[in-house]
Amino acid sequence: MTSPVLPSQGRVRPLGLAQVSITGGFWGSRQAVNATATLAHCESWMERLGWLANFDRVADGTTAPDRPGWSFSDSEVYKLLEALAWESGRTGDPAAEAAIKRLTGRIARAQDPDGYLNTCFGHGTQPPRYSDLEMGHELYNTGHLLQAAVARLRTHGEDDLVRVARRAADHVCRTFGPDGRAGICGHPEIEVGLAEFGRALGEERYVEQARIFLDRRGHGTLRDIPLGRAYFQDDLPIREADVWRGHAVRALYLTAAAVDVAVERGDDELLRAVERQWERSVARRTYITGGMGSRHQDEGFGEDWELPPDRAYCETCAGVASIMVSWRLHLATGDVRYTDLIERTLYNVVAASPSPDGRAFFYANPLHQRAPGRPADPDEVSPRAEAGVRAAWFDVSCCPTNVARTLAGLQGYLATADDDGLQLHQYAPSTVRAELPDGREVAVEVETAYPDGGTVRVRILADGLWTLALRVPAWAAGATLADDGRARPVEPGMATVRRAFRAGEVITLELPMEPRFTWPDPRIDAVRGCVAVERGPEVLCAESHDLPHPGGLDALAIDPRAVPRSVRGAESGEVLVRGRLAAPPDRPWAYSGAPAASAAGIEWFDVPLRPYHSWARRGPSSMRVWLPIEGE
């Protein structure tokens, strides 16, 4: 099975690259750009900056104290390898296959005889192995190596990359197993890598080592730091936690591993703990875009309701990790809430990161950009994650490779099967095939312009008696399902059709795509008195390019009595709301004993809103998702 996640049990089974093919549309075009531009772009930057040469220096014994890159730069090579493996498996691209062999050869030469593999520790004058478990990222790097090997194993079979990973995993188990060092990594990732690698190989001991690492965390094993042990999720055992806290990517990678171990061990207590954490974190610590992480200082979660739009961090990697968690929870439980959040995060975090040409990226994803960023130099490394423009590469460039591996394996998140049929969760032009346990073949072809349009046509490709289930998103009140020419209303959740199908029949899901206002919980202080606009799965935003003068965004107020309306024949996704510019006059002190009255401003006019994922594509701009309400 060529799927990024393949649990041994669960309510539904994932379908992978061999069963699902995206054939076009919103995600098909992004997969194509990822394949033709992003993968080579990432390798080129890693070569240019010496991150690949770090492996050569270890192999040649020429490693020096001035090693380029952060301690986790090895992981970017492994994430690129994972993306290449999924791409090779998806399309058979010879360039991807050649890159895999080229990179694997350099990595393999750097591996020590006992399986240890790292370019920042343990060689020459470098610090000793595992001398900085808090911030050294050694086990984190290895975890990404294992995930790359999973992709290769499931799309190609055992080869040199898989053998390198197996030796590295064996080294970790010897060093940190029950009779070894009782340590953990400051950045979770080894846990999810071990669990999935163990599943892919049928090696129970790797899953067991993941469990050992999970149970060690939360007992103050790591040294304390100014940000506190919550930064590492080492402040509280995972079974006792009620919410995600600390560094968002760390928290989410750890949670993904917890779901894996809970499923493989039949550990209902651990699974319930994760479900509890998901529920509160999504309800109180997640942005409307699905973004997670409201604090810049630690790239982390804030307290409940601490969701400032202009200081939103919402790291792209946290969006990827959120999808990893929600997909695992859905496979385990079958609950559609998890695939609803995946859709929101895909369209409003993952899709927002790359530029149309696939060679520049957002790292942070704020919901309010007060001042336009400076144009990024495509030949320079950006030192800032929150620059307000997409950058070709970052000093910490975890996000481009995370986007690359997610897009390359995206079809693995579209559909599932159970003993009686197919479930479609994300809508894209695609074909989906599966064989049920009793030997029945089920197959469909999906035709849709989603998210530009709300019509999803599912053409049956195989005769037989089985069940087809289509996800109706939580926002889609008023959806209808037409079967055999008869339409019926369907509620949010899973709409099912069970009957004897004949090849050529079409089932049509109609999702309402009228733009809608979305109101925040009043406990989110930072956006009280504001409203957002959504259309289908896309969050919309106002951008300074569309206002009468560049500084107008600060003065914008909208009329919530005027229903948002889509623009026919205009750029896809464009919506109009009624607004005006009415900023209070400047004064020498920003505070007063009486409310400030708005100055007479421009008369009411139509304010264009566009999908958030497209912002800053027309050049640096100011932007906001949450729009102040006139009179508030």
Given for the second form:
There are 2 protein chains.
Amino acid sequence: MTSPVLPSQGRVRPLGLAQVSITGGFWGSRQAVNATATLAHCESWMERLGWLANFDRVADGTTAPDRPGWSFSDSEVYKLLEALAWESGRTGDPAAEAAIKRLTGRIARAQDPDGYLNTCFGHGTQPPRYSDLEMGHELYNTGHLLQAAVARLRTHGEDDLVRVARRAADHVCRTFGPDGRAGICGHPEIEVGLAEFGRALGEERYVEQARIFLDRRGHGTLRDIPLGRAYFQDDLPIREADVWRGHAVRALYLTAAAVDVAVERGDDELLRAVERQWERSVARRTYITGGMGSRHQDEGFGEDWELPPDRAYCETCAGVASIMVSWRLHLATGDVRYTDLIERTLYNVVAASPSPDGRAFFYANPLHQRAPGRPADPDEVSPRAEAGVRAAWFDVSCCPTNVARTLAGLQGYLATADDDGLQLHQYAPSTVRAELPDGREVAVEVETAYPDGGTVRVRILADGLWTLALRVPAWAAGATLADDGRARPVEPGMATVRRAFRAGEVITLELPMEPRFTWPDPRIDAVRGCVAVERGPEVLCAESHDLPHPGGLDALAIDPRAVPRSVRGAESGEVLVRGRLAAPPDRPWAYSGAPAASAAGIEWFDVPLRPYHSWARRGPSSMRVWLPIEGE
Amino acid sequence: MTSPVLPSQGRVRPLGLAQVSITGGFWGSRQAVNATATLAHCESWMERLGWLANFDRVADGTTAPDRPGWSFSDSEVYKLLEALAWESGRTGDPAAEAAIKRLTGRIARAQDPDGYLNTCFGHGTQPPRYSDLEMGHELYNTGHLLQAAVARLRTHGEDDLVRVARRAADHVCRTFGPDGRAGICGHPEIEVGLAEFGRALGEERYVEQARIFLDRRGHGTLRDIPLGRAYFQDDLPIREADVWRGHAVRALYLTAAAVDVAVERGDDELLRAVERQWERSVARRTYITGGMGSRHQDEGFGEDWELPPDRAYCETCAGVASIMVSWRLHLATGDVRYTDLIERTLYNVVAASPSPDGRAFFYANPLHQRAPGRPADPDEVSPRAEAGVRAAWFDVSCCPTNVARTLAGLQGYLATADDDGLQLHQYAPSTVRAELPDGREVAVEVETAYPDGGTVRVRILADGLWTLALRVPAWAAGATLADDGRARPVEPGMATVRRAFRAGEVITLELPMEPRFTWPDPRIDAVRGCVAVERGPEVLCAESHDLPHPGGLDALAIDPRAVPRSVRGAESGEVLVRGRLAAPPDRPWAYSGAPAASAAGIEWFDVPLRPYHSWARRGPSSMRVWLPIEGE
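Hand over the structure of the form predicted in complex with a further copy of the same chain; the form predicted alone is what we had up.
Now the complete complex, all chains and molecules, led by this one.
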């Protein structure tokens, strides 16, 4: 099965490239841009910056102290390879296939005879291998190599990349196995790479090595650092933790591996620990966008309820990693809360990152931009993750390749199968087909303008008796399911139809797409007295481009009694709310003995809101998701 | 005049050690603890960590690659020396005098023959001198040396420390003068050191070198760094900037020097630029505590209105530096807004830092602590600036010595003189005497329990016709001034009495000490729907120690219609407000289609509030200054 995650057991089974394809729409166009622009964009930047030549230098024995790139730049090449492998598998694109061979050749030459493969350590005057486990990212890089090899193995079969990865994995097992050095990597990733590579190859010892790394962590195994050991989740054993903390991408990659190991080992204690962490972290440490990471300082989670919109970090990679975790949990449990969060994160984090041309990206995804960024030079590397504008490339450029591999493999998140049928989770124009364990062939075609429209038509492609299950998102109160001309209300969760289907029949899910106010828990101090507006799966935002004067966002107040309404005929997703600009007079001191006077006399007007994922497309802007309520 | 700042001109003149002494009360006890505990505490930690031995190693030619401490550790020794010099001048304490000689001897031995003095660069295998102007802190260290020498020169006269400093200053002028290298230091401080050392010695060229450094900055003189050149104020010339940005201590030390240079040169353009920056930064980027610095990532200012209470950095050193700036501006202009801010910062930032025993310190001063910190080990160096508990020493330990030098010289901020009399700015049991330019002797004794009580009695100590001016803080609406038995209302600003005084007469200022609600500007998003409580100059806070259950602070809501009231007979500053614990039920997702239900049925109770500066004295706690309002 050509899927990034293939557990040996679970409540539902993923479907691969041969089973699911996205044929257009919101995600289809993004997959196409990814294929035609982003993949080459990433390769060209890594060539230009010498991140690819780093492999040649190791092979040629010409490493030098001025090696370009951070210690994790190898991983960007591997993530691009993973994206290329999914793309090649998806479309058979010869350009992708050629790029895979080109990159694999250069990587393979850099592998040491014992399997060690890294361009930053262990050659020439470089520091010795594994001399900086805290921050050196060696095992992290290898983990991404293994994920790339999994993609290649499942879409193509064994080749040089897979053989390189196998030698690298063996080297890791020899070095850090039960009889080896009791070390772990400061950035989790090797664990999720080993677990899946082990599943893909049937190599139990790789899964075991992932388990060893997981259980070795959390005992102060790494040296303390100023940010504290929670930064790399070495503060508490994963089985004991109640919540995610520290660096968000680290926490989430680690958790993804924990699900893999728990499932492979039938380790319910570990699975329950992860579910407990997911529950509290999603309930108390997650933005309305699905974004995770409240702090810039350590790109990390904050305390419970610490969710500042302006300083939200919400790294794109943390969105990708959150989806990795929730997908694994969904496969294990079938619980719809995980696929709900995946939808939210896809539309409001992953989709927000790339520009329409696929050549610029958001790294951080704040929910409130106070001052517009400066226009980015498409020919420059951005030194900063937080600029309020999308950048062509970053000094730390983890996000573009993470977006690329996610979009290239996106069809994998649309649907699953169980013993009696199909479950559709994400709605896009697509076809889904599967063979059930007893040999029944099930197949549907999905037609929808989602998320612009809420109608999802599922056309049956072959006769048969089976169960079709459609996810009704948690926000979709009032949804209906029409089967054979009769519509019935369906509750959030999975709406199922079990009957003998005939080819050509259509089951129609109607999701309510009226825009709606969404209120925060009062314990989220940073957005007290504010309301957000959502429409379908999209979080909306107000942007300075749409306001009468540029500083208007500081003065905007919304009337919560006036229901938000969609603009007919406007570009997709545009919504109006009633608001006014109620800036108080400037004073020499921001604090006073009486509440600010109300802004009587300033006229109400219709404030346009648009999908958050499209903000800053019209040039640098200020923006806010959470809208202050008049009178608060 | 034994004062840290002695401008050659200005609206009012500072008074020195011989003119002002604090005789007890809130600040008297803190000065005493500083003298008897903190000074020795700082020296002992720097001995233990090898920061003092770094000087011996340079002198002995035994510097090694494992040199302990950051590149700025020398400056801590200099700040301690400055504190010791003020302390020795204030009390004649032989222990302080002995420490000065002891430290000076070790420092002097490390000075190179050409005047260069630094333990981190330029010796043995260390990087060459001035090879990392961005982050190397060499000139920063020298600036603190010069400030220490100013203190020594003014309290004692020329000695080895002053001679060492003079050689170091000369070296800086030769190296970075008009014909030298066009560099600046990544951390401003040399400028303020040179300006005052120049004033103290009558060396015009030192002031000129300060001006050169000031005007050289802001043109991209330093290399760019990931945090951007605004981090070290090299993004914009100081004359063009409208607001403080980047690292707060850097911005404020730089600004202090700009006032010095502006005053010495009669450079009104520069002075106006600084006043403009002060105005916007204080109006829009300053916490109610006077604290500055909204971001942990760069210890820096945020955007306008970006003032999160939980992630407030409010570094103690930034409070010290803010006082340095405002004091210089007050001396130049006589404007009471500057001394108002000094009072606010003294009580709510500087006083918050040290523990009652003077052996532990806050580095960051957040206005909301969500989770209690872990108890600090008094024998351990804290690696973190943000721990929710005071620490004995820090890996970056700038704050303890900054508190020490500020407290040792605190009497310098109490009063000024002009041609016709005295101005009293900060109220403490004290004596103030001065000789006016025409020879009149003026002297008063101040008796007060401030800030516990609001009565300030000013007893005239000698007959004479002159003007007594008393600061009426901006918050003190309803204050009265009683002279000769007749009380009259006085407005915030300076309340003056000009007449022929007779020794023994008492003028009494009554400041209203009823606790009061204070409301934030609605543009401060992070505290919307909240109110703070202040009493006199003290900002109050709620602390988990005083609530029925430890998580109570997340659930606290205040009734804004019930006026806060002082507790009679309770420990100083305790105030009660009416509140209740209104925690909403836990939900799996923090965002919902309706506002949270009100917390009907949970009983109201009296919530004790205490001065913010005393929080976490009773052990680790959660705490908040901004209190959510019931029903918001």
